[in-house]
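Let's start with one chain on its own, the form predicted alone, as structure tokens.
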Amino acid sequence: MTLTRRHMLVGGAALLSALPVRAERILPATGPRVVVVGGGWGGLTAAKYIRLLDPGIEVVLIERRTQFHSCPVSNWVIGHLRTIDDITHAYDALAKRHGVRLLHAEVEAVDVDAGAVVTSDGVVAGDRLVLSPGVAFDYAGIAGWDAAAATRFPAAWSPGPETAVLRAQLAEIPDGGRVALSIPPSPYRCPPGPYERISLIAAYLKQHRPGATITVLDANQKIVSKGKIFKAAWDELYPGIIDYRPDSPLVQVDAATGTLSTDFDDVTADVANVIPPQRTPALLRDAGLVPDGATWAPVDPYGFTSTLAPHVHIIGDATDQTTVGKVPKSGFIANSMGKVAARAAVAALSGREAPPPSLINTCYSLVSQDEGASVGAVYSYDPETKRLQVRPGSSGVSSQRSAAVALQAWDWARAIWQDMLG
């Protein structure tokens, strides 16, 4: 019998030696197995497409949440254009239609040497691992951050409860009140996301809260994505409502007074949305998949395998763009990475070489209730640089905002949710 990493679980690593292997009994292996961590855009796509490519490979998807909440389009919920139910979906189809085995549990650790994931329900081992843990928030550089600040200044930068919290806070702002929003230094998840949120908050204030304003503290020197379109929309649609301050990183907060501070000034607001700096989650750091001093996890973009563990794939926002290429941290990119990793994992388990990878990205942003803009590109693998490069002639951004793009955005969201979950 060929010994795989799953069969070599016992005696591999000190981390596992003292733990009961309960999940191995709950989910007995029936053949080659891939364990996927994270039920977001990357993990869902990888899990589904591995099964589509080779139904003989068992896939276990570990995700603590029992429902999927979409991060893309969540700004529409905050801006009162959609409800939280509109961006919430069940995981059931993955199991019923595609045979993915779902384990709703907390992931406590990854043992790279043993090829295993330690969860709150025990340990699940696999022949290959696909890790899609998203991002971690880094509040270390913000003085005054504590439990009270976390409640007063929700990030709403991960899908779920905080999205509803920020929506509710916005609904309570008085006429003539002030919203404050801080943007972290790039790179962060969804480059145009903060600017879409600013636009939709401004649209809500204009329609429902006369005299209310939004002050933006942007750590970056300028608008990171679709700058000309956002700036033109703000000038034309929201004069006197948006106070945009570039080069203004957040350095301190005061939850008691609702104050956000930069090195230059203080902003006190009725509602404040702090989007913090981001980095690779501790799960990957503790597993030895992030070099000391690095912010993100390095990968080989040919199959999105870790440069530190070739049997482990890392996809989504946690990946290091300096090793991947100049691709954004977006939902569509995570979806594309999931498909590349699925092909690579299936090829590795069957002893074949994976085909050269390519990624597709399209990002839609609303600037009002009725108009939007988009940016997109196709990325191909360059064997010389071993990075992904924009395919010539494939990239572009909307020349102006339009109602047609806003309609396309909702159609795109429904289509890609179906691609991941249907």
Contents of the next structure:
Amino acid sequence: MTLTRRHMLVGGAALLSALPVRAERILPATGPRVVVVGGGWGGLTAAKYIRLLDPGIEVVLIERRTQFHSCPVSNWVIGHLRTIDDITHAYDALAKRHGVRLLHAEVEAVDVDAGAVVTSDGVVAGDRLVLSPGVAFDYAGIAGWDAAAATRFPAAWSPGPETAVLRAQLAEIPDGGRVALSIPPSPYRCPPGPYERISLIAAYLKQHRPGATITVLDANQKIVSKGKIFKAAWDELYPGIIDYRPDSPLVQVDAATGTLSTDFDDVTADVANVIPPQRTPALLRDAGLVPDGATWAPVDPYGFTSTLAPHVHIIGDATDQTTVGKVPKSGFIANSMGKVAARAAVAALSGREAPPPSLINTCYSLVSQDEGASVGAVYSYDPETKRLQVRPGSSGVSSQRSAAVALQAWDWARAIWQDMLG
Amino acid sequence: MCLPGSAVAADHAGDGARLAAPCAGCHGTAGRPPADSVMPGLAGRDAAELTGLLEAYRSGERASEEMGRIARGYNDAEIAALSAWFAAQSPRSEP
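Could the form predicted together with its partner chain be given as well, to go with the form predicted alone?
Complete assembly follows, chain above in first position.
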């Protein structure tokens, strides 16, 4: 393996192997190559579909984690409907079945002009970059945020260890106890996600912790997605359990007492889940792909190319919706974006013009342990505005919650995991 | 890229793979879902059957809020291209 060869190159200096070897080029290309940064929903899809479209193009996928945890349906784990193992998958098939070269390393910088990615293992260069870095959490506006707060108030908004921590915290709540949950201002990853989480926590409390309640501090004016469905479910299924407070941005926390504060209220709870404000990770800002003062990375959604570096593709939650069009920051959309970027990258490498994008979104949410609702739309490109546009008549939300949608939701996850990883 | 929207759509309506790619988000890569899925497989099915289904979802004659929304997102030429592409895929199962 190339990694082994690299370790031989640095010789027996074991101490050095822990340090970044910035200048050293690793994984030399043998032909046209795309380097994909990020093994989440966008990056995985882009990597697999580039190989499906043109097996003559080499793909290197850089991801720090050695196992995939699914962000969609991770609320099912927090609500004790599934375990973390149920949403954890190996990356192996991408290499074995599709010949994607996986590099599990930390990405330290992106050199846009050189088409190179600086990693903890060395520098990987390619003819084309696809960046799918996800979101960064921004705690700067929350007074009192410190290491103790980070431990006590896990976001669990990127799946993995924190998902398991929040699940375990929930199991420790006493009868009559209190959960608090704060929702950041939109846009954030997964618009209906906080409300699904509230529903499943309420369902758990109702079933297992008599008298326990959940207080929600929502920075937004109202429920961001599927509002009517969630409201009806909360009123009918969890009366007296959910205390929902709109227009209540979190401004301060106190880890010692377990208190979340708005400008007007203090809520002290046994378990508090702070879902923080989100933005494009600093990696892209440092690479010059986010304008000064902006929160997200602007792209032209025709091929999901950066408006600041048109030869670089950016996909997934990191993209700026004001430049993409009215698409949600969802896993399904990241998967669709990955396919559009794959087609655009392959076309660019062969000197052809890419075909216009065609995307779908469908987001399933549970409102209880056995009922759910969906929202979705079909999108195409409007050359006039250079934005994605909803195809007329294709956008909508479930008229009511149903058991059928809850059943579809899990099989949707299984299918899209296979589409990314299988 | 400077073509008006309708001309772009007409130019590429025959590109079934491009239109079909996002369908894999529920139906599996190339319309082959995992074993025992409630999501139906699409690969290798008769093109006329698939067109009939999409038209029935689009008109509301066949009930599904999810597929109704999605089917309304495509015109006749695009439905024909989608159906032809899925019909041409091998129905072998995915792992």
